[in-house]
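Listed next as structure tokens is one chain, alone, in the form predicted alone.
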Amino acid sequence: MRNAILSAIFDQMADIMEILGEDPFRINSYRKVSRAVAELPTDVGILLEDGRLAKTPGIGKSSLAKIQEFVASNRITAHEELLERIPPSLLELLHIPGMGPKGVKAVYEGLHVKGLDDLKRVVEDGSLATLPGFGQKKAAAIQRGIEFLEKSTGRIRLDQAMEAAEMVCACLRGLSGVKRVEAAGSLRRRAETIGDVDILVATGKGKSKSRTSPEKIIQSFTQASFVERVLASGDTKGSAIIQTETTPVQVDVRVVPAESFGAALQYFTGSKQHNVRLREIAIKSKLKLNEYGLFDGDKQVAGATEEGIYKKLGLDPVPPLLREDRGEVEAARSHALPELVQIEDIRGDFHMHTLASDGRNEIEQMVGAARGLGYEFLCITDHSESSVIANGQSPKRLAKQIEQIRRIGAKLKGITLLAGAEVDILADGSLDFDDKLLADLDYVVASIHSGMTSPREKVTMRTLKAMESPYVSCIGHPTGRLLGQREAMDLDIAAVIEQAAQTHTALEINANPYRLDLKDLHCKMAAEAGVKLAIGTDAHSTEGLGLMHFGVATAGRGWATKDDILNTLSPAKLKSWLRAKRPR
């Protein structure tokens, strides 16, 4: 998408300028433009043409002119001029853990390093360790970073990061003297992908012989059976590559005293932008905020808890899911933070597959699993016939399944079974089944499974037309992305949300960690437009129903409340909501 390309260009311009040691103010302004463009729901060209881009916070006149140039010519002269000032291969070094723009600047100017091969050479011959600001320890860390980069496939999915965190936390919680163990970083914020996993350990006071020292805690981590390679092991911090069932993950463990645990948890949870805002507020109050606490001079005035820090800064505590500098600080100051949807609010699941298509369990088994989760309703949504690879059902097979669902549902007590289908949206925007069959279903989730690389106008038209059907309850995984595997469709998400609002159609948050689609920013847009969000696990087994919490977290990151989520309705209210769109 054009927005993503433009965002990357501004970010790269900031990187190059930082390497060249240019004006920090301009560097920061380019970072802000990069982020603002990345979060735009509509193509920059459209926003530029109707004047809305000029009103977008973070985009000034100079940046606006560069965007205009890009839209007109697919290039930015200032970007090309910056690229000419450094060796192109120098930018590769920014992907190495521990090598930010300042580090790249140092090795470029001090050792004439122009790329990865040069960096390997100065590490191996020892000259990197002699460079001011580096030393043996940092040089060794960069060497490990090079090795990790060459083996790593990049950022990992949320579920993979959670698996790694659970392994490490379980190892540490059993140690004597450990009072609390928490995952921090982007994992705690439930970002859709994770770089590495941060774990914080709080220790109590005292010198009991049975108490495990911070150094011993780190050793217990680095010597654990799941550790593949130790990257660092010190008195209070350890870093290692651990092996989960699916992927290697870098995990960093820090031991902090209980009186600073809240400050450390806040600091290492981030995001960087959120933390900058808090530090600005602290400075204006003549206080100092860091990972050790909130200080008035040398006196710590808060730090044991996160809540204490926010309170001292005049803010309501901000949930970790919202700490992205997207208005949460202002909302916390004015006591206007939303009460985010919780997993306990969920009464049922809208998207799952059985043996009738490509699932692994019978309907009755899925119902049993749903009962175990305390659900009040469950909707069976096997694939339609165009999804041949997924054993999609023909109209005749679906008609028989509807009868089967009705028979099973009539015998159930305490849980309502809905007859649904995941129906393919075809190339012309029509649906895989005719209206007569669709009318027999309680719930229809319409999804695009083919032609995803088609132009923006094409995929958007298909989605908008599908919502015109009075029988389409929800659009499934609207952008079609698979994290780390497939880019999102070039969909006009603003137009889709507007159509959803006008046609009384829900938009899905697919809770599968490969998808998380809609993503958080789009969830916020939809909720603000009054569009209901339907969280579906897309489960293909009874175990898959347990993915619901990923969808709830994504909804929370999008500021969604209980009232925004279709899954929180009682069966009776849900049926009433579904009937509202259908012909009377």
Given for the second form:
Amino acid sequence: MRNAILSAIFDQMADIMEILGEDPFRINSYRKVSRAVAELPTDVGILLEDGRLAKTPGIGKSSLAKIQEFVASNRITAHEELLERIPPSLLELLHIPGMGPKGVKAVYEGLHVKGLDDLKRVVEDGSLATLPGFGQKKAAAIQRGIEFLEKSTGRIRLDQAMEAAEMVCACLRGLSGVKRVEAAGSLRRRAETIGDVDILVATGKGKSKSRTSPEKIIQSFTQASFVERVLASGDTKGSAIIQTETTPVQVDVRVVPAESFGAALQYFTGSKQHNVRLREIAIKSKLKLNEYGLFDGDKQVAGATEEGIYKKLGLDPVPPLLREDRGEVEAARSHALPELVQIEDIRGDFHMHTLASDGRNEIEQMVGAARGLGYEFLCITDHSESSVIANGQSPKRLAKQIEQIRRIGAKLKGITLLAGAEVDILADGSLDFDDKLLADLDYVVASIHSGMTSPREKVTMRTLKAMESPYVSCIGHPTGRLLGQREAMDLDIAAVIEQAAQTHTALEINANPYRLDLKDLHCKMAAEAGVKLAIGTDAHSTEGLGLMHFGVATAGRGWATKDDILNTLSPAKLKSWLRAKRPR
Ligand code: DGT
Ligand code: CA
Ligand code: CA
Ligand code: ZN
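Beyond the form predicted alone, can we have the form predicted together with 2'-deoxyguanosine-5'-triphosphate (DGT)?
Okay, now the whole complex, with that chain kicking things off.
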């Protein structure tokens, strides 16, 4: 997507200027543009043309001119000029944990380091440790950072981060004197990918012999069996790479006294941008906000709880899912924060596979698992014929499965079994089954599983056309991305949302942590346009139904309330919602 490339260019311009030691004001403004562009809902070209881009906060006149140049020619002269002023390999160093633009500037100027090999050399010969501002400890941290970078692939998925957090939390919760253990950072905000896991530990007041000291708490973490490598181990802070089932994960643990726990939790939950806004508000009220508390001079006026801090700043408490500086601070001030959908509101699941296609369990087993989750409905959606590798069903097999579903459903009490299918959207936008068969289903999720790299016009046309069918209830995993594996299709998401609104079609939030598709920002756009969102786990086994919470978190990050989510309807209301699109 063009916006992502443009955002990265502005970020890189800021990095280079910082390495060159240029005007901090301009550096900061480029960072702002980078972020603003990354969050634009629509292609920059379109927003530029209709004048909306000029009105976007954070994008000034000179940046606008650069964006114009980019849209017209796919390049920015100022960017290319900046690139010529430093060795290109210098930018690689920014990926090393512990090396920011300032660090790169220092090694470039002080030791003539031009790339990774140079940096390794100055680490090994000891000259980095003698460079002002570095020292033994920092040099060692950078050495470990280099090793980590060479082994790791960068950001991890939410489920992987959660697994790591659970391992560490479990090991810390048992210690005496530990009052609370919570995950903070991007994990607490349920961001779609996670850089590292941040864990906070609260200890009780005063000293007692039986109580574990903060230093001992950190040691319990760094000496745990799952730790692969210790990056840092201090009095109140430790950092290590731990090995989960699928990936190494960096975990930071910090120990704070109970009276500062709320402040620390607020600070380390972030996001950084959200915190910057809060600090500005504090300063305006002549207060000081940091990870130890909210202070009036030397007096702590809040800090034990997060709510206390928000309240003292004149804000309603902001749910962690919303802390991205996307309007939540303003909403908190005017008591207009949305009441986000909760997992308890969810009455059923829309997307799952059984042995009939590529799932691992029988329909009856899926029903049992759904009951166990307290659901009132579930919908079986096996693949259609064109999905050959997924053992998609022929029309004949589907017809038989519908009969089977009706038979099983008729005997059930307290839970409604819906007959559905995940139907492929074919290359021309037509559907894999004919209308007569589709009409026998209660729910149809239509998905693209092929030709995902086709141009924007093509993938968008296919999606829009599928929604024209009166039998398509929902578009499945609309952008097709797989986090860390496959880019999203170049879909015109605004057009898809408009069509969904016009045609009474829901859009899926696929809850699988590889997908989270629609993603948060797209969910927000859809909900604002009045489009209903259907959360589906895309379960391929009974356990898969347990992924629902990832979808609910994504919905929440998209500011979705109960009303926006189809899963919160009773079976009766749901059926009438689904019938509304169909011919009478
Ligand atoms: P990640 O790890 O990249 O997925 O994202 P975060 O948000 O977990 O970021 P991380 O681990 O670097 O820092 C955790 C939180 O600490 C972050 O969300 C906000 C806070 N924080 C870190 N550095 C700064 C800073 O320079 N200024 C402010 N205001 N907050 C910071
Ligand atoms: Ca983090
Ligand atoms: Ca961190
Ligand atoms: Zn599926």
